[in-house]
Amino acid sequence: MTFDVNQIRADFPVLQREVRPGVPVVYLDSTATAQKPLAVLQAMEEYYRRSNANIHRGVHTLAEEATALYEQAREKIARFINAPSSRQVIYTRNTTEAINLVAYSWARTHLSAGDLVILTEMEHHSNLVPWHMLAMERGIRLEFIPVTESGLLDLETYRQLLEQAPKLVAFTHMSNVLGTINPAEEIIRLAHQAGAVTLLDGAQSVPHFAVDVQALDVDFLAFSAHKMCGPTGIGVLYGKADLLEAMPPFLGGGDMIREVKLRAFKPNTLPHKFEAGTPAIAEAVGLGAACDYLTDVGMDAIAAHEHEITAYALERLEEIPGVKLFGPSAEHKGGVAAFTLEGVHPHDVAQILDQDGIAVRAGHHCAQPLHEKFHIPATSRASFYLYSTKEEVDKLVQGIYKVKKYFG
């Protein structure tokens, strides 16, 4: 289909609303969560209206329909990231839980005191805290690939760290603050040469450009539905089959078992081994519908549109006296513009922009160490997606001038 942003915007009901009479919403917070198209909302509603039942064990019509919808969604997700098999797609609650699954199941089986895990200075807390917890529990070592002043990873230092024979390299594909798109294929290739397993935080990449797990040769990939036009409460862990097969279950209970005795149990096969209890069935259906929607629009078209909007936004924001942008040039980043405004706290910027219906994020965006790296407590962050327009960027710029006037 031809990319038509106005046609796409018509698919998203929330973009049609006014936050106050005469004040339309200008949604520039898609890095936090994306809006949902009608196709996703209707798929979830249709499930609840027609096929709501628990999955896998029922033999009645509704249970079989629900199971089929749930597993069909898994197959759609596998195609979306080019996984070799849907068995390698594990449903979780979000990216955070997917990373924790790796930390608890794979890492606690394979890492011991003194083993090295390499992270980066631009990680979201979700890819920091699980490893801090393991360091306190097991005595593993953590080292970090530095971020340069221009917002890129220092790959020369990374190569030096690899000489210490790490067991795991875990890193974000795209920074939720700087927007930096990291060279994942190169980082993974070098990690494998050093004998390390790799974990890619794809929360900000999978929604915005094509991510092919086989081309990347990544061992684990974590991402969330709600950032890619799907519902909240469901995410995905992809893993290579041999790694997943060897990992012990993360949670115990129903559906993750093949057999239970009073004094023993046998875990289920993949992917169910890691999916204990009644899952988020409607949310899985919604995620499958989101994969369909994004595929129909075209991930390359989405990436091209976002690049155009981001380049325009950076150009306009740079014109404003007192605005300082963080991160690399548009060539090396996704749809994120994090900035500070001289003399004004980022929370005040966001609050005043909201008076004109402009939704941006303010704070450290769950990346406090990265903000400390740049000696700032917080930033304001505008972020863009397939439905963002240059007119919205213009409203953001006008809003920032209004903030400047307000603070004299």
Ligand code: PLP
Given for the second form:
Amino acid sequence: MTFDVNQIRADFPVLQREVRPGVPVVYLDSTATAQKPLAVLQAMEEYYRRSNANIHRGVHTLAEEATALYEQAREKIARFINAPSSRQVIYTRNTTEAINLVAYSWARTHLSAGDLVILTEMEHHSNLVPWHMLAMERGIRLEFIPVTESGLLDLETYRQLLEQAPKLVAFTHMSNVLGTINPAEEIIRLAHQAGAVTLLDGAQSVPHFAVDVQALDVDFLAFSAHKMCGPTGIGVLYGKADLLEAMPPFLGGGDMIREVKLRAFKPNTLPHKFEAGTPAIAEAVGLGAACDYLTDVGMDAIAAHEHEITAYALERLEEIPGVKLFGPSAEHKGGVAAFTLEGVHPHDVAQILDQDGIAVRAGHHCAQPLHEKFHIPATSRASFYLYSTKEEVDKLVQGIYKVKKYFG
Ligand code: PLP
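Same protein, different form: I have the form predicted on its own, so give me the form predicted in complex with the ligand.
And the full complex, kicking off with our chain again.
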């Protein structure tokens, strides 16, 4: 399939709408959540129209169909990230819950006072707070790979930190603010040499370029469906089989058990051991459809398109007097442009852009420590995906000139 952005845009109903009469939406907030193609909406609707039933427990036709659809989606996800087996794909609510699952189940089994966990200064709160909680509860130590002025990880300091024999290295594959794509393979290889387990936050990588868990040799990978054209309410934790097998359950309840007595239970096998209660079935079906959609378009083509749009956006934004961009140059970066505009609060920028239908986000983007590092409380952030166009970037640039005029 050749990459045709107009053809792709036609797949996304939201992109056809106007936010006000005559004002089409210019959606530049895909880092927060991506829009959904018809294929995903239809797969979910079809599930509810034809096959809705609870899974795993029924013998009737609808229950069997629902179970098959739910498990087929798991197979699609496994293929999408090249997992050796779909047993290693655990459904969660989102990236945040996937990271918390590792923090509760793996880390509370393996870490005790004084053990070191290495994070980075560019983490989203979802890969900070679970470790803060463990530090408070268990007295584990946290160290951070610093972020350089140009928005890259300082790998020299990382090598030095590794000499302290960390138990876990947990880091984001791509920053949701700087857009930095971190050298995951190298970070994981070095962590393994130092004897540490690795957790990759793939919330911003899995949607945007091909992520192969076996090539990366990563121990755990977390990501969210809603950022990759799928629905909200479902995410994934991938883990290496031996680690997952040895981990205790996270939540207790139906489905995660093989047997229950009044005073005891035996946990289920993988992946069900970690999926207590009725799961997000339609959402799993939607995520499976999103994997199919992205695969059909081609992850390499998506990455190439986003690279072109991002490079163009950085070039155009840089030309605007008063705009300061954060993060590295386009070669190290995914589709994110976080910026400040001199003399104008980022929220005001976002609000005025909205008058022209331009959707950008303003704030600390759940990465407060990173903003503190750069001595700013907030940024405005435009972000791009497979359906973004250069015309939209042009509208953003015009919009920023309008903001400047407004604020004199
Ligand atoms: N990690 C990164 C890098 C993110 O950008 C996000 C969301 O923006 C998350 C984690 C959390 O994702 P979710 O809210 O879907 O759990």
